[in-house]
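Have a look below at one chain only, the form predicted alone, in structure tokens format.
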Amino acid sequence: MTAARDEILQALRNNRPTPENHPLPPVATLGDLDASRERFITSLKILGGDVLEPVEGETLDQAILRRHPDAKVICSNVPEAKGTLPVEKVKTPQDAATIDVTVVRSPFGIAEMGSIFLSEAELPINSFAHLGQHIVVLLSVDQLTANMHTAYQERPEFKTANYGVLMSGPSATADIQGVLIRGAQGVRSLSVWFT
């Protein structure tokens, strides 16, 4: 029985079409192609996220303190915000658990879902974006894509990242009675600062 199985598998391997002879069809572009800031914000707010709008002359550090006045430990992985804990000191999940506000830059956002993408390129450890109390995400408006289809087609991060996460707001859970609790298993708030 094993010999017959091996013969069949080898015959399949030998006769498998090559990509040169049978290229894959192009991926269809589906859905609404609106990649606007307004669509992103609407979707983000539906899922509990928010936009951290700057006040005239305000720095990112000042805006973070305005949004989170009780924050003591602010860990920034971007040069635009200093924070109080150098990102180099976050080496374990236990270190990340002490963070009040995490500050990172997302390479792109998805307007349809109000989601931001993070990978190991933005996170010193994977739990960096999940164990702090709040997360502030810097996002360039010109890095918005319309939907998951366009993100998959256009964004190289999907092919190069070893680890990736799409975040659309604070973590949340709901019970069978429909009681929604935000910040249940991860960050309690997600704010986007547009650059």
Second form
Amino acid sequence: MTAARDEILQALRNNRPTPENHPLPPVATLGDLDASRERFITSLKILGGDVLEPVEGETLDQAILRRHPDAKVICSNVPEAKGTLPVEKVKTPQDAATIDVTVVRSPFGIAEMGSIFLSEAELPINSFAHLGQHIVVLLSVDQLTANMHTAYQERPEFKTANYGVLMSGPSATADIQGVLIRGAQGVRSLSVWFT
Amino acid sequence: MSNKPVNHAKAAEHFLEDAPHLQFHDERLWDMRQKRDAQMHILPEWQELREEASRIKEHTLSRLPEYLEQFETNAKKNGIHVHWARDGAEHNRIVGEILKAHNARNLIKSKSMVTEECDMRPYLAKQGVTVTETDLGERIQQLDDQLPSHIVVPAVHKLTADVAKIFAKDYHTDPNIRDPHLLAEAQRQAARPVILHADAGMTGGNFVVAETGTFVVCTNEGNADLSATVPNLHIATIGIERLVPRMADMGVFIRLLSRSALGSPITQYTTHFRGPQKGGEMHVVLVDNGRSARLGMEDFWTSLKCIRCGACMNTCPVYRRSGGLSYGAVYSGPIGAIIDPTFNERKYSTLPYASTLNGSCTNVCPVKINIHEQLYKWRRVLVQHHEMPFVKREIMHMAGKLMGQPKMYRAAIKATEVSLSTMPRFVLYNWLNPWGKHRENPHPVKQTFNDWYRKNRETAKPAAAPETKK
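For comparison with the form predicted alone, would you give the structure of this protein in the form predicted together with its partner chain?
What follows is the entire complex, opening with the chain shown before.
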């Protein structure tokens, strides 16, 4: 096993171009640095996600039912929503498969892409973000970062989480004759609830 | 496996015979190219991003041993098992052993070109492991027993009716379904139970971050996430060239990847794996399979910068009209034509000729690989190594002689013009004239340039030669 490792590294050392001719460029921050809610929403909608706008006097639980009237199993991992299935019941990765709507909080979003971040810190179990049919994501407006450069430079989660997924709208495919289909394998819809 | 040179032209001929497929293929890929252009125009910093990506990649390749060691150290610290494979056989053996140690019989797999390189599925099948592709396009190709025809959209050469037929056989759906939504839903329903009962999950890796020991996987279906989070065992197979030094570099690449590939700003899922999930186990297999040798090829090492977006395929007029399968290789299109010969110079000797050298591939490449120049350089190498097809070699030989003798050349041009305007079609369009296949010969002209020059300029005094500056 170490033979393979040493042989590969030695071959790379012998064959590589002169390192001095290829210095590492400094970290780049390019592009639009607008981190507004409006920019985030525009990007989110391009990628098929949507905003769950509150109606006056309505709780989050009611808003979720308004968006997903047929949902029977709603599982929330945030105190803002009660749901119908206690999150403690989701113990194995497979347990998440019966859920219609999962509710989680994202620590930050990226305005350029309309992406939200989730890691094991926000999920009872990692499959929770993918096996349910729909997902509702809570996001604070002051936790928006401008673009991919600022996200990777500012957010410590990229260096601390074991599992960190940027979700930009629902699961999608265009593998059959180029027709865009939402809800290929993972969640069928993604809604953001601003707090 | 056969070592005979791939007959790309012949395979392309088959593809060209089917008008509906050909037209769809051409239009679909061109549409992706146009969507990419639209994204490029939105970002004023586009060329700067490409330059940055190219420089980061060239730097990393020049220090690859150090970055690989750094990745290994950090990954191990996070609890990832790191393996090294010199070639496909070694990779397959390692994966087989990991699965055996866990008594894992059902593997769900996210798309990975490296495992195609290693021809892993047949190997695992012999070990009694069932491999199920979870990417929709890749699954279609698996059920149809074909290689992916495109690195991003593996089943792009198929129409809805083709998929309906394939699914009817394996999923018992109606073969007459013509709604892609119903077919995608059939795949979702068929895949779920397989995913829930899988013993192990496998993914590739688009990027590897040395600084943190992370690998990043980009998909639109979220199938890599399902493959990695549902079973407790996750194996990732990754080419050793996929490294970037710092997490902060990822911004450059994520901003370029999906925009270049499909014209979407980002893939729906961009996932960072830095360690196993709670109660789980994670393995990374770093695969060489010819890459370290390629790094030593002065003219071709920059092909290792490739981030597998497929933009060069989408823009290539030859690829769009011949289909990925005609290349007879894991990697098709312009990028395939420059890396396939490094795997097998004889077998893939015809591929660098599957190009018009128009340079479009180079222009769209997000990491600025000089693809068309490498195609040209490969032609020179292959001629020197006598890997040129016989007919092409003889034609070039004759053309060289003819062009070396101006009188004969002019006579030949005249004779050609006369025959083009007088000969019946069956004389002009037959197997002796490869130019006349699938395309019209050029229109005959009334006067050659040489004739025109003699009439109008030869009597005029030649202009005084300009003084050369020192």
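Residue numbers count along the first chain shown, from 1. Note that the coordinates shown come from a computational prediction; the quantities given were computed from them, not determined experimentally. So that the term is clear: the rigid core is the largest set of C-alpha atoms that superpose within 1.5 Å between two forms.
With the core held fixed, residue 10 shows a CA shift of 2 Å or greater between the two forms.
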